[in-house]
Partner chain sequence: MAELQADFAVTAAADAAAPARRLWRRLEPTALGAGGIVGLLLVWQFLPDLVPMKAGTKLFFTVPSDIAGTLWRMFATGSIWAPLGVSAGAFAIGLGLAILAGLPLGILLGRSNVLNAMFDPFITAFNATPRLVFLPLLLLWFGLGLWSKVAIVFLGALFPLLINTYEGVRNADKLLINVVRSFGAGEWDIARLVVVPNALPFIIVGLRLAIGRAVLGVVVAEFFGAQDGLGVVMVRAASEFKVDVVFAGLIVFAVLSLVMTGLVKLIEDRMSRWRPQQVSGD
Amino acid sequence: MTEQTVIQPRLMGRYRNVVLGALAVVLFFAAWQAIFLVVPFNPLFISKPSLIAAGFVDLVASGELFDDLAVSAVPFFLGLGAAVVVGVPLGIVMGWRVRIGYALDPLMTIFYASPLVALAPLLVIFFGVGLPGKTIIVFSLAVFPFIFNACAGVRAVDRRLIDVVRSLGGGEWDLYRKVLLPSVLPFVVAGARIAIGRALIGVLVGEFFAASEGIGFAISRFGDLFAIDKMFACILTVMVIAVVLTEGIRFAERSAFPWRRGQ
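The form predicted on its own - chain by itself:
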């Protein structure tokens, strides 16, 4: 068996998954469009893909969509970046230091399980309207997947690796740098897939409550104006961005950690 005959099935399998996913999306929108051929259509309450596409074109042509996305991108990346910087080290410490883990785990679980979205107005009152408030909301929603995944990654480390580093005279910093952090990275990348979705929700919620621009504010404004086609165009744009970012993380995970492709 030649190398080419081995590579071809892999490529076919990879593209087959993409084709099947794209086909499912096309069939969904086709069914959505076809429903309105037999069901009465009220454009004040629902829209169909053809009108949504037209609304999307109008938003792109006017530049409104890109302006709103640019505004929303700032708190999104700031909050997500802060979640990585705070969540990963805290999760590593919780996983490595048993007493700290026992002390903080109930508190982290309570915050994670609490309806943080419902607390968004309170966060806006404390941190103000605009960028600070939205960034804090994004951070609050996105930080916990990094904490729990990093903690789980540390607890899954092979103890023999730790014993080897210690037997060779390695100190605490060597353990963090050469064993714990590399072992935690796959778990952090997996947690990033969850955190991205929660961060997008945080941006939208923050702009629903206190904003005068951004994609969340645009969705709320178009809903108030009964411009349902443009509202759905913005919603679907956010969905596409979520899929692109999530698939980008998955691609990075497969590239960086090829031994985890089957997991």
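Computed from a predicted model, the values in this text were never measured in an experiment. Residue numbers count along the first chain shown, from 1. Rigid core here is just the name for the largest C-alpha set that superposes within 1.5 Å across the two forms. First, how it differs from the form predicted together with the partner chain.
Core-superposed comparison between the two forms: CA of residue 33 displaced by 2 Å or more. If you fit the rigid core between the two forms, you'll see the Cα of residue 24 move by 2 angstroms or more. With the core held fixed, residue 84 shows a CA shift below 2 Å between the two forms.
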Second form
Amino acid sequence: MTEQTVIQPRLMGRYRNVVLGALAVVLFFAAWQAIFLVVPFNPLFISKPSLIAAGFVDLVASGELFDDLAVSAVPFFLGLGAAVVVGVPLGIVMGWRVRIGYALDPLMTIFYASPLVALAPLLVIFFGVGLPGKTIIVFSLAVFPFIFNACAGVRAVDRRLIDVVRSLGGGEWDLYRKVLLPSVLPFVVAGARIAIGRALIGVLVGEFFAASEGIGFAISRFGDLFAIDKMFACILTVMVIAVVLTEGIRFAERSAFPWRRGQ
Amino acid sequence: MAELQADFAVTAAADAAAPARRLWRRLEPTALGAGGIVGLLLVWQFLPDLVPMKAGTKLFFTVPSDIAGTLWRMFATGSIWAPLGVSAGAFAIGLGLAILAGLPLGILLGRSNVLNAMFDPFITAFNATPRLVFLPLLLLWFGLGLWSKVAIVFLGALFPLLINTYEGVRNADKLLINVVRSFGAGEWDIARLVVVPNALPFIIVGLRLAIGRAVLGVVVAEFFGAQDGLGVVMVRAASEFKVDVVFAGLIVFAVLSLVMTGLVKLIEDRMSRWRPQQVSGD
Amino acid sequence: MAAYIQARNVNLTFRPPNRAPVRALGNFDIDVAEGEFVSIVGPSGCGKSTFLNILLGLIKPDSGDILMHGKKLSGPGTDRAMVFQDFGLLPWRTVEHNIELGLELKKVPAAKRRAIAARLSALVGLAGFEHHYPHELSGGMKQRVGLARALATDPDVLLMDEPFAALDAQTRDLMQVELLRVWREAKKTVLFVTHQIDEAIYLSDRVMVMSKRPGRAKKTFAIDLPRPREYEMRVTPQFNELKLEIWNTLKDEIVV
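Would you mind generating the form predicted together with the partner chain now that we have the form predicted on its own?
To see the whole picture, the full complex is given below, headed by that same chain.
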């Protein structure tokens, strides 16, 4: 009990923030629904929650939504998986081998900082709009967070800990298992959080271009057809998936690496 | 591990070693970094000579010298300025609006627990979702052209600014707030003397992220929803197999992005003289 | 002598969210005369720092009367200033501008502020460091800034909340000597909170021992050691007797 804690405002209770947040969301949708009682409703440009819900039910019942999501999921996970397999080892090598780090750092920074998405049209034309093209776009966007975070993780290893483990008689393998891995893993998982966002962009870019299936294609097709209800339903679905994925990783970070809480 | 030991050994030896050795120690990161870039460019340049390619593949292939030539021509003839101007306009308006909206909102949410709790689900949702998903909707609302681009740039740049401002405001040291309060400061003085100076480095980092997002926003918006702009030039070039033009466009976007973030970094360093070390980004 | 600061039956209970309420102060009384140097020692968490924050006007007690110079206390005021344990310097301001903080809020003109800051820098031994940032200073230097800042608004009462706790032992000893010198020159009423009995005896006219939570005044010791006090005084039998006496009063309150 330090004196400083007192000066913070007193909260009403444990669940106050959750309640307030839920209330705000409910209010938002209610206001959205209600506003068309006052403002004329043009179904070509805007939808309202009741119609979106109906559209969503339609899409689920017909199986369309699930099919599109399944199509999009394959390149998403393949590209993300490849990004982990390539990015993490590369990042570890860059962090551990000082000279390799020197040599590759500027190059990777340039790649990371440039809007690589700009190569998407090329990749689409070269590899097609199918699975390979999308997977490669996803990979090329998602690999960099893994490289950088794995590298940062290795560089963040406390050298004193290496000495401690050594002095206690630990060998090379113990160093990897007891010092390197616990230090790098949280960084990699944090990188995954960023990579997921970029992977989603990759899938959407690929599918907006010229695909004939997938959730991105569905959104742009419903837009072309002025099927706004279904378009909103798809957009909200993508939002929910994105939130579940990133918050899921956040949750995993909190429970798997409790010692890093607050970073 | 061998590397680590070697490293310490070299450092220790360097103190006693000849000045040339010490100079090399200092230049090594730069030299190796430049070497990495030059090496990649060389391999790329001579790849067609080293690896036999099918005619179909050759169509999609370009080498750095061609890209450089194209880039040179684009600037020499001035053909780049019109599309670049269009892209830059959307970028500037979108980013400007994001700053105007993001900073006050970030400060507000940082100082009010209730508002923060209410906005939190929306910010979490929008921040987790790639803003690209809204593009078809924005195209429907704003039509092909400037304003749907501005909207996507705005959405992309808003959240890094908003969230970093918020974090910076939140991060304000309670002790320092108490200190200025003990000298009779009100809410306004607290904001002026503690909260804003403390949040500035965070806001600058947010601006750096926002610039990257804004450039990305311009590029993708122009790919799908525009009639002119540098992104449009790139998509057309891609469909005509002018691969060198696509790369030239990428390089222009990348250089602009790097230059702008570099400038912000300069401001950041200047303003952070009071800090013992750098603040971290996202 | 009429008490300059007078606190009667001060009570305060913290009610943190999701946790059991904590009674910090229970019927706490204290009297301090003008120009007096009084130390409060007590076990960790006994509410001694809380009381300083109440005097400073940052926290309102649940009940009790606090009079300063016969007037009821209401909120922060320039008649009191605090020297904080963790310095509380604004990291983006130079030494000079940190010292000027309170003057700035009092809307003192810039030229006058600068003159006061220069005088106080010299008084606390910071001359030549006016344009340094806090991160360029040692802990002892930082607390000199904290002291100068507190003195800048020329308060009647100086509140010191374990001001030397963050310093190493040698720096701490040195700062105690410095503080006595500054106190002689500035002639302030000082209320000093500390964990160290040595420190309390060496500095004070009176030392109050507080009970464990909820904190109240357990016993007050008059320190009749002659002033000005030399460092050597700490090894006299008289000093050690006082130390033992205070320790015996304090030790029952310490909860491990």
